[in-house]
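This document opens with one chain alone, in structure tokens, the form predicted on its own.
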Amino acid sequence: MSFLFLANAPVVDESVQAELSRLEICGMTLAGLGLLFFLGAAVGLFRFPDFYTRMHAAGKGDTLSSLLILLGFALITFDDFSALGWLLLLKIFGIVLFIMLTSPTSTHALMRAGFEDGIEPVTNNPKRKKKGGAKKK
């Protein structure tokens, strides 16, 4: 039965099928860059010495790579200028806006909680006091 279905399928020229549009190429490039930034954030989580630098790597890498991947996905799926394509693009930009607002805010809140718990950053200055700043006269 499936043989009959395949026999009646329209024949598509391979040269037309293999061709990618400029939007798809740009989208794949953005998604690839996003994956590269995810890899950089993962390496930063393992290589950085303390809580604050690890949170910095995670926060920046997460935000930027998510945005690049979503924008790449938006370009790949936006091949026609139909109402459905514009609606999908609007939804993806809504997700991008949500990530841009919430990811840095949550990273800041976690860093603030670590600071209030007394987690000290790693420094090379052995004379630095644990709490407080300059000496009072």
Partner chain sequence: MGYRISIFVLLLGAWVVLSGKFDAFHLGLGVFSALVVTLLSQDLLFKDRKKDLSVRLSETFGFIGYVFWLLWQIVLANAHVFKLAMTREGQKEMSPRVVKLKTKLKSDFAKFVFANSITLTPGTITIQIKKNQFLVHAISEAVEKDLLSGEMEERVAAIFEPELAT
Contents of the next structure:
Amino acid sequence: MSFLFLANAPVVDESVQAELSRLEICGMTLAGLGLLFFLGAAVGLFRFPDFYTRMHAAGKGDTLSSLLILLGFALITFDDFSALGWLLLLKIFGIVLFIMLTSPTSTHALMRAGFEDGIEPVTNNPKRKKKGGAKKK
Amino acid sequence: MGYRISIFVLLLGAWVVLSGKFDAFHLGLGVFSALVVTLLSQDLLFKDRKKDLSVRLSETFGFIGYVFWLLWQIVLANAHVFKLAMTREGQKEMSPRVVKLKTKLKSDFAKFVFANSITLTPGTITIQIKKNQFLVHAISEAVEKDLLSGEMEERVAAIFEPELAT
Amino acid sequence: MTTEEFTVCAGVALFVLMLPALYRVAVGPTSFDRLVAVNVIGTKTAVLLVIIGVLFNRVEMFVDFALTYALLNFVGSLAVARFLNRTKPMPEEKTSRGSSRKKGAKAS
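What would you give as the form predicted together with its partner chain, now that the form predicted on its own is on the page?
Whole complex next, starting from this chain.
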């Protein structure tokens, strides 16, 4: 499979790329783990019962999976130890740091907005279960 | 003065990382614009100037150590969410509740770090902060007990407000 | 498996996993549900931009796009959250909650 023609880049010879370096394997593992965690978050977002519990899935799964996938791809692209390579690594670290800071903050803002809007949390008490969740359309 | 220099260095570092060019022209532009921004709006970044810069530095190092502990907590949180979402036992275990929590932290930044950490640890999310009361949404009973044990608060207090830590 | 194949597979998997979130956007009973799902999709789009960059061998350019996208996503979701927070019918509100709202706004 070669997608390099899309960027007009020279096509790399397949036989050169046949074996993976250790960095690339590390990066692939990290990205795969990130995808796994994102699967958990997506399924949670799909089937949790109410707004607050969905927030749990979204707020946490989002942070860690983006973090792992970005770090994984940073390792995959980081093959030469030039100044530009380090700069790229630093930039990706910047994105990771930014997501780590902002994701809980926006989760918290949404949570507060929902709470003050009067969405009732679902509890295990069967009486309140009927009212909770889909109160406001 | 120390604060101004550190703000200048931070801004210049951001410039160099984002521009990625090291010739004299671009670096000169970076120094110039970082200088202008530092002079015009240096009072926006650090609020409490009475603290000594060395105190800030030790806070920063403590915070970096704390971030690694937090990363481990985030991994645990994700495993927890994964379990809740994918398995049947997880669905049974879920019993959401809203918990009130009193904190002894004083400064805004410490409260911010504490609230974000609550959000990132397994099964709890901060809903609201009123002065020293946190309103937290917990997803199960075990998680609520964990939260009320107050281990995380001790860690945050040890970094930002050493006089409050026990 | 070459890195290129892995990159393509990861991008496609990321896209497929966005679909449950998209379902939440379309169906979600409250507007906050939709907003959460949009936030998740936005963050993952930033990640997807980096993956596209790896695929095109132009990461140094696409990383900037991803950074900007993450920034705009954060600001956007924050702004909509604030907006939905303010436009609320006040009359049946209890006094305790109303006062708590003001204090909460000040503390943050």
